[in-house]
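Shown here is one chain on its own, the form predicted on its own, set out as structure tokens.
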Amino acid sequence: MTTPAQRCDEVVISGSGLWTPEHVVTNEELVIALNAYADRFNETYKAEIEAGEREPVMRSDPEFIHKASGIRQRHVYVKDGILDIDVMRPLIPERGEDELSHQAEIALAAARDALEHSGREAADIDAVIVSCAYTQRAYPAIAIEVQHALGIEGFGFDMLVACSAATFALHRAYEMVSSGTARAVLVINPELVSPQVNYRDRDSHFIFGDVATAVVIERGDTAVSEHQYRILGTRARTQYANTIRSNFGYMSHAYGGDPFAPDKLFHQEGRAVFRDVCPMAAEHIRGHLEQHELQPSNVRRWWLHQANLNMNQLIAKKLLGRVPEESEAPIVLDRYANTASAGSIIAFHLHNKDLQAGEQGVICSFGAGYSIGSLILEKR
């Protein structure tokens, strides 16, 4: 590997990929087994229940969904389990320790597929970055497994920023460029997250999909896609928030009890988290924009992060005055759900050859934390 030693003043987004799991659940077959498992539960439990020592278990609606969230259906890595009101969680079978981890297998195909459109191989990669809510494992870091699989020299490392993690990534990705000790970084952001979703809970059974995106960061003047974007400047803000939670972990071998508890999967104050992020959302967004000399006016095209489509729409509508055009601000969870970190580049990889040079569209990503994480970039 030989990496520059002068620091680089232009950074490019030369490549996007994107891979989608076989599998669909929709809302209705949530719904049906929900209440399914709904029905049963608060029967079994009913003498319990009506003496206000057990909580029922509530029911739900495919149409109360797709209001509150926008979301209809979502691509799952495996479905077999999720409607078993007797298991309700995806059966995923373990591999050996000698197997490549099921993680691995979902980034390499969406790595597999960013190298193809930005033009690079392998050996043009000196970093790879596995950003995302949760790694299978804590180690060895599947981004060191997936820079050997795919014969990769330099180094390899996970992050963990929750529904932030591609665009924290992403920023890493952009300063060790831009300083000169990487010429192209590979950023994937594997989101294996059904095994984390409660399906019992009326609150949370439908939010999140499975799916895994990546990103090619290099030199601009070494880039060779057709479609580049140059990285105008990145922002970050963190400020704690207890409203969303996952307490599953390693701990939990000493803590005892039930590892897998309704506490220790996804888990959130709805209200209080819609309350709470989209101002400081608009209010970094715009900041950022200032910081550039741009209006919320000037952006053609808005990569938002897909958590719910209410949330997105009233960010926009603080920024612009108005509820963007779908072209303005494409939509994906209506299919693909709440991907975590993904769901912004998701957006990007299908919703940006469109744009003409001199151009500009911000993708932002926001979640627990709270977190936050913007990028500006200008098609070349």
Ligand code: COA
Contents of the next structure:
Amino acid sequence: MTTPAQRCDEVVISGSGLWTPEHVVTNEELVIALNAYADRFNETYKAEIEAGEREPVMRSDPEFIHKASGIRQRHVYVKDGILDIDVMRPLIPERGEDELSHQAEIALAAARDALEHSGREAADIDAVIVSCAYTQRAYPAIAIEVQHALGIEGFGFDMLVACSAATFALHRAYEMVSSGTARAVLVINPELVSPQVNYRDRDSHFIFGDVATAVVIERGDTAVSEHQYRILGTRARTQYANTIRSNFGYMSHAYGGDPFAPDKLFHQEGRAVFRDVCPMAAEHIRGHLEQHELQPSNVRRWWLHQANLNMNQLIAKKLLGRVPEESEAPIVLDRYANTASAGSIIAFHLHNKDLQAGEQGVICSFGAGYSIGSLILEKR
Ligand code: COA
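What would the structure be for the form predicted in complex with the ligand, given that what you showed me was the form predicted on its own?
Whole complex next, starting from this chain.
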């Protein structure tokens, strides 16, 4: 960082980036695999299941998935293995310590796209935050690996806040730029979530997809990009809940047992999450808008978390008194599924350029923790 620390009144999002994996898995493909696995398992253990000594594996249904969630397909980093009933996990080859890590690779793709959109290069960035639901290792930080690969000076660190990782990292970036500790911050969300999916569980096998997103946040007085969004404010809330968990981690080495048992992978009580989170998210957004003397009707675009279509419609309905048009609250989860923290950023990336100067939009995430994060933006 060459300039002295200088507080900044106007902080902007000056560009965003998206990396989408080339491989797609449809609901139908997932269901065929799970049902074949279930049929084989239930036949193999027929006697024990009938005696009540073992639970059967439940069959899935593509129509249920689409109706309950709005999801039709998901992109995955590696498709090999997911649909093989003897494997049912992505077969991702382990890389050596001298090679670029998988997560850094997808982070870099999104980061380069965001840098291009913001008209920035490595020398303009003072900090890198990699923020997502999982990092593939504890250290060295993926952010520092990405910083190194891009040739950025300054510092980088990783953050884990499940589905609110992107918004919470944008909050930190906003604070850094506004306090003058960084001129520009690169926030990256490499959501490599397919390895944590239990593809044998009908309740959750359809939920996640892989993606990477990135955002450049910088001083408004020196930003150069064509599309800039002033950050009017940020708001965060967390409230402990046990309804969404993933217990996999380094403690498995100490516990013994199966580090990949179903309770170590993603699992949730979907109904309870739906019931708890919708009112929390609506109240959170309403309160945040009120802080800025805005009403939901003032908001031109809702870039909402992408976990469940019915959830987004209910939250928007609580705020607007009606189901929003697709153009007001764009949906990407039909194609991408739940991409953990990246969903609202994908929606922002794909649907922001048509806003007129002075129009406002809200980015909001909600998920495990529980955690809710929002940013109110205004097109410059
Ligand atoms: N195929 C067929 N039936 C299925 C099924 C599948 N893939 N998955 C579940 N079912 C069954 C259930 O077993 C249940 O059967 P039962 O009534 O006999 O017990 C029934 O369908 C309803 O299941 P339920 O889990 O209540 O469905 P739902 O309408 O709540 O939808 C979710 C499930 C996960 C799509 C929904 O709850 C959700 O998206 N919740 C929010 C999750 C979220 O945002 N999480 C954040 C993650 S980061």
